[in-house]
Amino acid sequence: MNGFEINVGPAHPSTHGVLKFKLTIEGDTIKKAEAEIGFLHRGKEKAAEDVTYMSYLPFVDKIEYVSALNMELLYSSLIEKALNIQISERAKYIRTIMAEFGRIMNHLVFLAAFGEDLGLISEFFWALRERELLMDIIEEISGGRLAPVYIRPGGVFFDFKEGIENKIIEAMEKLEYKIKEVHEYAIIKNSIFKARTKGVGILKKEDAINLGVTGPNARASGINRDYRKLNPYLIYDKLDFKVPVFDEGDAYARCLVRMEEIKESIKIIKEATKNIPKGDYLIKMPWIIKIPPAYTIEIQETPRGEIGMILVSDGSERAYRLKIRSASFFAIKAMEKILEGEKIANFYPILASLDPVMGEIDR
């Protein structure tokens, strides 16, 4: 093909981690984009090899850092299932709680970062502010903040400290109230952020699907499927909340689908705190467990879509393989089709509006 070629990153810090793209252009044009990865990869599945079962808990958040609480849940949720065991009420309240506190921080950080490549500072500072409401709350749960290891197969490390629920209820309020400002003045308003993102990066719906798009990305192509709403797990099919989906396929679209869902987290965990049971937070498991020969697959709804997690156990008390599948890597995929045709000065937007995380990818 015809045209000069260009590398974007590795180091290049909008790249939102190690992630190189050698695009071909003419002009001003992007003709072809093919990516390349690899450059981060730190074998957290092969280390569950090596380590017991438990103790590789530390490992999972570390692997989508930027929710790590939701990679905690599927990795706990994986286990369970095969060892066939059944986690109480009470765990099951706390984790959707902070399952959906993950998915807000993650959109935060995604809304920071969009900011912050297209110029934005103060979209940048205004997120990461709010953020701290929840950061405070897991650090008061569960000891820490960006890792915190808190779900565990069995339920959770520590039950809800008395109060806390207030706590909870008070910085939703909060959130709810900021976030709508948030949203007006950093968004709808903001004729730089509009003229920067609707009718860039338009990824079709059928390209969504043929490519294996999920989440907010999938959602903001007109695909309404949320694996919380189709097939349920915890107390998903108790609580009231909508699916956003937007049909333009557009950067912006795929902002606003974040947004809107941020919105319906809050409506989760005010409800789900509401109505928590009593009960045991944690059923007794020894802490070297072994799980029998079986090929056990868990599918969850993360903030960027559906993970998976497929396990091959022995009988030991180490998985023989644990296997992810990344709904970050179909992203960048995809955006090798989304390039096609765009400016380059487009690159950096549609890039942040995917919202990749590298860890996840480069396993």
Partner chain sequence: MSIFDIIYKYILSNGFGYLSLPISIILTLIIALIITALVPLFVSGWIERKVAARIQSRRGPIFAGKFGLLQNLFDAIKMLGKEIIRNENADKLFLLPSILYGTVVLLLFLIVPLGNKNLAILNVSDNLLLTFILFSYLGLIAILGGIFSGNKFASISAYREGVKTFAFEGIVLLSIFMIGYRSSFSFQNINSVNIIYYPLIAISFLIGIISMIDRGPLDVTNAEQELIGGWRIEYSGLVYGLPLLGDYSLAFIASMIFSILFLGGAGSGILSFIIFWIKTFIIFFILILLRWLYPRPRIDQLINFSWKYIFPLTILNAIIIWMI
Given for the second form:
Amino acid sequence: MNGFEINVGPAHPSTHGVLKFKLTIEGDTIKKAEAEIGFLHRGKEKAAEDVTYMSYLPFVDKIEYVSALNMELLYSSLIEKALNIQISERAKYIRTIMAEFGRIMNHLVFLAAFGEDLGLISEFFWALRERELLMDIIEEISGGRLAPVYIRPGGVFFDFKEGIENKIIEAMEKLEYKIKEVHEYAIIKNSIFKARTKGVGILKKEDAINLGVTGPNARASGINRDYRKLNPYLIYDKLDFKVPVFDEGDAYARCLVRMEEIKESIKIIKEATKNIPKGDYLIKMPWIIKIPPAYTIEIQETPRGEIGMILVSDGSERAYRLKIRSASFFAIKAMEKILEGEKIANFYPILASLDPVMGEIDR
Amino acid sequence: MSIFDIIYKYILSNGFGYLSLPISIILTLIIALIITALVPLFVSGWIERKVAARIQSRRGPIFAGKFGLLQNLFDAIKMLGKEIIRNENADKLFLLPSILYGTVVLLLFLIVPLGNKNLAILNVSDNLLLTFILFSYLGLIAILGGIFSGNKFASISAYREGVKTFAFEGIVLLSIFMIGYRSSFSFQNINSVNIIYYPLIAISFLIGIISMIDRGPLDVTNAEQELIGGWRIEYSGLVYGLPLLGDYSLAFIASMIFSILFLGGAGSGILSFIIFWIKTFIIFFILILLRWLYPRPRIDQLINFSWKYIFPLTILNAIIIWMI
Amino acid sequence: MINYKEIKSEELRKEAEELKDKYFLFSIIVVDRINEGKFELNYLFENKENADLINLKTFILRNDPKIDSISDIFPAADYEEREAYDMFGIIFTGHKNLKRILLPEDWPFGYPLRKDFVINDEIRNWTGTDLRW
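Having displayed the form predicted on its own, please output the structure of the form predicted in complex with the partner chain.
Zooming out: every chain and molecule, the one shown earlier first.
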């Protein structure tokens, strides 16, 4: 079979969305891989030129639907930076807690999809069961489970009620117990799992940084880079957390980085919940706002990498150009490079370990 | 003695004369078809779905019938109503492998004793070898199905099935020969609790038979997530339902065979009937746990595992017992 | 810390070669300045060690949008330049594989993010010429 072409088509049984790869295989090895994206293109950047700034908020959290709270935070920080508004301390603490919730939810979905791709279907149910613990709390705080339009320019939309802090800490204790007892045993210490992911899909350090890969994928290849430490926003300079970095760059290292990040996020949430100051939670903003002509850049560390939003405004009530730089876009390009010379049976673990979300790639 | 003998004697003694042979054949076939349909629908399918659901923190089927007993029946009825589509690249005979799969399951139910050594539907000598031949037919059917379908993913699955045959069939054959040489080659005459003498051979037989019936963590050829069903990709309707129900039945048959070979065979009498079914259900439970709690190894890791670790254990056990 | 620098479009490759060791390409932002008849391209580079940004701004003409590609110096530019071609129609000379990335390859209506692109009913009801998976 010389140059046998096969389409790993847009409809997958695993949960990664619509992504198509054209593989040229010979025997059991992949000679060339070419990705095709664009099946979920919804024109979000063009829509930003049509609707006003505050009306764009429901669009923003459907861009990356798995961890929608982080995208809302990014857009609200962009608007506040363009208008030069400072928000209160209480709002900053609440926003940090919600951002870390988003990070944990994203990594739990990563675990679910990863376990299912390797044949352990039960992992899908167990990881989503843990996610329900968090979704209950988010529903009590904000009224929505997955994409609440909760973080708005000026602060947050509802205040924390009495007694919610105890519920958060109780949920975090339960989650920590489950992560250590169930998911680490099922995944990290399982020898079939290790045999399938160690040494598979190696991304070297120079390739990673030249291809623009950031976030947990880069940290698994030895690049010590976390935007929360390089240029701290919200209250990350007051908190004490570690950044896990591994050197091997294979699929197992990418999985380990995310497990450690869940534990660090649990620590951050517990510390932040104990010290929320009193104060105002929202600065009331009018529904139609006008931003003077400027070129504003805002970068934040989302669970997938560094996402940037660049706003070109011209003094009117709509944006002139809004550009969203997504992190998984470059991970798909890196995947084309990783797949040369790999076996075809390793395709799904590599794709699952890079954690792409098609909503953010295609916008 | 077998079920066919009992029916034949009963009808002959009621004075049907020369018609009693065809009548008893037809009645036996009807009983065999009922058992082949009943076991995956109500017994093993229901147990598997409920136990798997409880492992995953959910409840399984609860609405269809009391405790969800009729759920599999309704699924089978729904599957009968779907249209059978044929790919334009497929061979003319492309429905054949699926029908052959159902036939193999029917044949297996005909010869394995159902609890008592007089309760096999047909009493054939050398049952054990015939069972092994039927199990190895499953591999051939998968290869045929992959080639006849005219789909690239099915061809990859056929190629993987050929490689997988190389991994485990030799070990299962070796284990069967050890048991047969020591006790006998037919199910009705195996009486000793062989797991005491052959513990390592029992383990390797269990892993080998899981791999031969395409089940559990060792189903590299029809992996649902990777190859989207392997050789079953192009089937729909009734021809899709037959291998699906066959999967549930084969696990049950494998646990029956394991409990006959290694845990004391099928005896006679009411007490050994009950104990036989208890042993079978325990082994079936272990097979369910292995399926839902382990990820899937790769095909070359499977071959590595079988020839480097399982095969020497089998030889070791055989030599030790032969010395003693 | 952000550094803004405005260069001519012919000097782009020289400036990119100087930045190759310490910076990686973060994004390429194209703005359609239809009133002046130009496309404004912003190449945003980020430092590999810390969070410094460098923004190179160039202008190219709107009637004949061509510029050199930097995808052999920065491999991350491959997909970004294809997206700029797809959305605005800018031709990057020297790019090995310049075809549409987000829209289907046989999209007949032009370049969507330009300011003179109007969404009318014909575009809304278009379903694609052939569906080959």
